[in-house]
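Take a look at this single chain in structure tokens; it is the form predicted on its own.
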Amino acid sequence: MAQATIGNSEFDRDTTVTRRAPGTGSAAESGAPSAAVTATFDADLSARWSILKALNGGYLLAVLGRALGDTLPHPDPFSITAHYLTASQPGPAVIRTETVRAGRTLSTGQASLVQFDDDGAEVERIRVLATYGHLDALPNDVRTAATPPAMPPYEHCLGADDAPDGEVPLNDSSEIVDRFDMRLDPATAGWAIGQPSGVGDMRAWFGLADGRDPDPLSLLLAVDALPPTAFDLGLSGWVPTVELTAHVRRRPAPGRLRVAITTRNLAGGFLEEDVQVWDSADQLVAQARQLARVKLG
């Protein structure tokens, strides 16, 4: 099978948004003044990116990120913050975008994804505020104390096929597993055999299963693609995201990514996850932090 390419892959097809002609429905549907909405898009959210019957937050962020990239005068997400209001379901969705400010080097926009319940009532799923720019225009000046995560080579890490039957909480309930070429660092995979470390770390080599190379949009998926750190803390079940902020720092080099996630505080039924994404050239290409809810007891 030929390797998929950027723009011609399962990820690209499943994050497609179709812009409506100006003046077709957006203001009337939202009840907002017509000047408040600059563009309306239709999307068909794919069940292939679901986890425990709900759609993955990183996949949804990429869908909204694509709509904003088609709205704003700058092409690349620099910073994007999403609040997940209700669980998105596979199927039709409407995305409304608004340009908040357009400057010479940066532009800011907001977007809202809505679906409709069985009675036809509109339900807002996600609301996003984002800043976009040109990654290729950034100066090549890096001063950092951050270092790539120390991990075994890809071939010495663990994939879904390496787990004992019935041991991995997501194997039988997640379509998304088949979308990824992901291999976990054995030091952070003890939870899969009932031996979580209790530290709250997760590290993995990450790519898309069809071989598509990473780009700024797919980095929005990568920051929320690994199993939750709650598993390494000895917890199981769905860990829904409340809020996720992603920073795209550089355009990634071709090849697999390394993703490292840490949680240092679980309190009151919520935890934070801090994410670093490194590319094949040892560049820190994305960072993220999210607040997520966990099931205790």
Contents of the next structure:
2 protein chains.
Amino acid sequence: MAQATIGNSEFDRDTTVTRRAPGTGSAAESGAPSAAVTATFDADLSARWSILKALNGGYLLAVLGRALGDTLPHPDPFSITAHYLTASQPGPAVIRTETVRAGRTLSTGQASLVQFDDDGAEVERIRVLATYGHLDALPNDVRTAATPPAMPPYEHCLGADDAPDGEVPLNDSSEIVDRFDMRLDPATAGWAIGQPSGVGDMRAWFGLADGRDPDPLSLLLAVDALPPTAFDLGLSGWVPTVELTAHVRRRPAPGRLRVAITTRNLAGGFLEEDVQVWDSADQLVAQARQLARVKLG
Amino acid sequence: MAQATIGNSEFDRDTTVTRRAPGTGSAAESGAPSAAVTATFDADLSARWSILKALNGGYLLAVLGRALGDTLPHPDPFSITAHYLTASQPGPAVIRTETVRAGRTLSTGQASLVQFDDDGAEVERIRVLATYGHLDALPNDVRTAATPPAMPPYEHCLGADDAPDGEVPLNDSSEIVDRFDMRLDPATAGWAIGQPSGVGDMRAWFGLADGRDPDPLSLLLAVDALPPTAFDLGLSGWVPTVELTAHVRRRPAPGRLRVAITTRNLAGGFLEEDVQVWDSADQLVAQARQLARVKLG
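Next up, the form predicted in complex with a further copy of the same chain. The previous block was the form predicted on its own.
So here's everything in the complex, that chain up top.
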């Protein structure tokens, strides 16, 4: 199979958003607020990006990020925040976007993803607020004290195929496993055999299974692609994201990413996941943090 | 002077928002989107919270956070994100809020702060998206690997009065200096005498000058109250916030806070500031991150 390319890959196909012609599908027709709507998009959320019974939050963020990129005068999400309201379902979805401010260097937009229940009633799934810019227009100065995560080479890390049968959530019916070329640092994979480190870390090599190289949009997927750090804390169960904010700092170089996540503070049934994404050129390309609820299984 | 109390302090007075009766000041009257507006508030932004020529971003976030707390069924900002669009000015402002989703445990809302230019045209200053909950309803479990910042006791830290005349931005005409009881860790105050550490850290004891104890709302002020970490990197000039997200994790105990900020990655003219806020009981009460532009002076 030939390596997929940016623009022609399963990630690109499954995040497709189709802009409606102005005046069609407007909010007035759907019962939603009208004056603020500047564009309406149709999407078809693919079950291929499901983890257990839910659609992956990073996949959904990429769909919304793409609609915002098509709305705003700047292409790249510099800072994007999503609040996950209700569980998205595979199938049709409508995304409404609004240009909040269009500036010279940066523009800010808002997006809302909605689906319709069996009675045709609209249910909002996700609300997003983001500021976009042009990564390629930035000066080339980098002055960082951050260092790439210390982890073994890809060949010495663990893929879904390495897991004992039926032991690993990653290796169950979740279709998303087949979308990813992901290998966990063995130091953060002990939970899969009942030996979590207790530290709250998760590190992995991350790529798309069809070989598509990373771009700013797929970084939005990468920041929410790994197993929950709660597993490394020895917790099991569901850890739904309340809010996730991602900063895309550089355009990633081709090749696999390294994703490192840390959780330092579990309190009151919530925890944060702090994410760094590094590219093959040792550039810190994205930073993200999410607040998640710990729902013990 | 008696110590000010929560609800009766200059912070409380200057963040006052007054809800308009339903049907007055609606969006239809002001030309803004209508269906989504669920409440409208008037505020009077006080120049007393200005830093150089701008109003402090944390003060503004607290004003918006208060309006959202009055709108949503839950009182406390669990996660709040602000995108700063244009520079707010002291004086009248209007805040419009929308309830995006009201759940049992969490509710999500959106807010917009606008002001009016000389021609009466509306200019949006800040757009906010947030999820609120009830801190006091959370279980008491805490499992944290985070540790309070290592810094000298308050008495050995440096206040504005300790700065050489005219050398410190903190000590200039900025009125906000008089609102704070803030003392910097000397290790992160070298920039004030031309000797920045180059690390990108900033640490301080933080309280309100009138002695008001911290609460979830004042934590929104605390996360953006310290001098820019860019100063510790040896940079000078303006570092305007593009986006700031704060997670309030616990209700703070009475007494001074410790605020620790780190910047690890300056790239392409942007940097992140990562903030931890600790209370007098050694609880991690807030985490925040902002993306800021570096505009060199």
